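Encoded as structure tokens, the following chain is the form predicted alone, with no partner shown.
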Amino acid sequence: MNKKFSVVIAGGGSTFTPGIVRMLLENLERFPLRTLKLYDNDAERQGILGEALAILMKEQAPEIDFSYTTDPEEAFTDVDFCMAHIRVGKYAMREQDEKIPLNHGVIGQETCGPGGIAYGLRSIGGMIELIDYMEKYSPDCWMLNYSNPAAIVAEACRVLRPDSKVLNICDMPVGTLRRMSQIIGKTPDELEVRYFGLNHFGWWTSIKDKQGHEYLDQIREYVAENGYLTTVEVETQHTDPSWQQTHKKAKDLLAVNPRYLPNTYLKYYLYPDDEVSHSDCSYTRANEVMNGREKEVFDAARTITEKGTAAGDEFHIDSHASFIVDLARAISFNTHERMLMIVENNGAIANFPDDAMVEVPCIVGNDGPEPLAQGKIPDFEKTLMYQQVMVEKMVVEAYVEGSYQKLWQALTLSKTIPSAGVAKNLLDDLIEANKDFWPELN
């Protein structure tokens, strides 16, 4: 394993970037780097993090060539992997995604319902632009995309860039598996799962250790009482209160459908009224993040730059993001890693459309992911999934065709919106808020 890799992080000004950089440094033995570049279209925002990370890199890995730029040619020339976490419109637009729907009595959430649709429509152009830069300047490069909202972004890539080397993956199942492992006193590495669904919309059907022992019933008993919330998270990881509520809510999701273990995001589709009643229109998750993580990360960067050293450990390490390295290694070294990926169905779920982008376990090697067959799924889950996947498909069709009608239909079809009338009023407000980002709709 002598090869050293060149990586560009797209979305260099993201609050997640320092944690990802530190995670990459922690994994250099498994995934050696020769070059690490940050790319963003916001020079000022990226510059604050870039300056601090340059100090960190010089101190901790001087042998790696580190740079940050807003020039696509510089960023994408001679790279093996593009790690993409972009947020078109930044947190200011996320705030709109959450607050506009709440003003209509509908859930306001970053990736689900009307907020997710608004964010998805902003993200498609940005993702396609990145793919085109990557293919122009480094045709052999792979994109590892973990940008939200992953479902709409993955469907857009399927439709608009079907032959591109884009791998869509989400950290949510990784986080939930970590909690499941805490419940049964194991580590995630010791467990192998079966799962089917769409992104942020699925169910675990099996959680086994390497000896083949099934833990589904044991975890289900725990979740029926506590949701996925574990004492480890509350006492040692100080998880945000809003996330604690989300993990607790899995208890109610399990009550509706005790057959399998649910993805926590299903709460927005199965209990939207609860979510709205517990939401504060004037202070949403976007405000929590802007006043919390965003402030902390940029303050830490300024501290490092002022001191001229990163020795104070101001940037937290995002160890949980090491799944990105697992994925890059699988592609580079043909490791046949088993991972949950968002892929075109093509029979993986036997009784679901072939052209649906589904989230299932895959074996990943040099040629990308090979989905594992999950067989036929029950009617309850299948019907929920079909409704949701049609929303995602119609959003992408609306983007491609510039169709107001299709987007209105997509919103009307969403389980989070009570009527076509509410959908239309919401759509008109979202169009106004997103006029700098969305294509023109007729």
Contents of the next structure:
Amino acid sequence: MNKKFSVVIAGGGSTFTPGIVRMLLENLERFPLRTLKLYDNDAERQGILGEALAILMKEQAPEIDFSYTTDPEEAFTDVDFCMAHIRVGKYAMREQDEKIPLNHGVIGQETCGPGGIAYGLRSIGGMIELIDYMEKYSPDCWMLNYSNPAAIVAEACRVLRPDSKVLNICDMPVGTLRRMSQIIGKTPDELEVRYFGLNHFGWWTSIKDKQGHEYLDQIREYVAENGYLTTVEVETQHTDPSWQQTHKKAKDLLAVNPRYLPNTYLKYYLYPDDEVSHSDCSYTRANEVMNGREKEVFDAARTITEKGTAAGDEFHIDSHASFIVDLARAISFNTHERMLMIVENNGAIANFPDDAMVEVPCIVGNDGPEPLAQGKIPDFEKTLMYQQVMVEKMVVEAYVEGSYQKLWQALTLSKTIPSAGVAKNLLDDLIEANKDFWPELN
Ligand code: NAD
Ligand code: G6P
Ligand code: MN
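What would the structure be for the form predicted together with nicotinamide-adenine-dinucleotide, given that what you showed me was the form predicted alone?
Now the full complex is given, and it begins with the chain already shown.
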């Protein structure tokens, strides 16, 4: 294992970049680096993190060639992996995605419902641009993408760049499995799961240890009382009070469908009225993050730069993001790691369309993911999933065709929106707010 890798992080100005960089530093023995670059299209934002990270890298890993740039050619030349986490429109637009729907009495959320659809129509162009840069300057490079909304981005990749080496992943199942493992006194590495669904829309059907003991009943009993709230905090992410509410709400998700263990994001589809009534349309999650994580990360960076040293720095290690290293290792060293990935169904869920982008366990090797068959799924889950996957497909069709009508239909089809009339009013507001980002719709 002498190979050393060259990595570019796209969305270098992301609040998650310092945590990922520190996680990469922690994992150098498993995944050695020769070059680490940051790429962003906002020089000022990325520069604040880049300057501080340059100090940290010089102190902790001077042998790694570290740089940051807004020049695509410099960023994407001679790279093995692009770790992508961009947010087209940044937090200002996340705020709009959350507040505009709430003003119509509808869920306002980053990836679910109309907010997710609006974000999707912004992300597609940015993601395709990244893929094209990658393929132009480093044709053998793989993109490990966790830019949201991952479901819509994955469908857009399937339609627009079907042969590109892009793998779409999400950290929610990883975080929730960590909680489940705490509930039963295990670690995530000791467990193997079966799962089916779409991104931010799925269910665990089995949680076993390597000896084959099934823990579903034991976890179900706990979740029926407490949701996924654990007695000790097991994550570095998903810890704010609003996230605690979300973990707790899994209790109500389980009540309506006790068969399987739910992904927390199902709350936006199964209890949208509760969510809307608890929301404050003048202060949403975007505001919480801007006043919380974003401020903390950028303040920490400024402090490092002022002091000229990262000793005693405040950047936390995003150790839970080490699944990104597991994925890069699976591709590079053909480890056949078992991971949940967002892939084209092609029979993995037997009674669901072949061309749906689904989230299922896969064995990952140097050709990419091989989905594991999850068999047939019950009608309740299948019906919900079909409605949602058609929303995601129609959003991508609306983008490709520039079709107002299709987008109106996609919104009307979303379980989060009560009527075609509300959908149309919302759409007109979203078009106005997104005019710098969306394609023209006719
Ligand atoms: P952020 O706004 O702090 O960072 C995003 C960065 O992307 C910004 O610096 C912005 O300038 C940059 N950017 C925007 N458009 C770009 C483009 N076209 N080219 C290059 N750079 C561009 O956002 P954040 O909260 O740190 O989140 C980053 C992304 O990661 C979001 O998409 C978020 O939803 C996603 N995320 C996904 C998961 C998952 O489970 N898949 C988990 C956490 C975060
Ligand atoms: C989870 C999801 C991500 C999402 C994030 C939002 O990790 O899997 O897809 O981006 O939550 O977290 P935030 O703290 O920004 O609200
Ligand atoms: Mn996610």
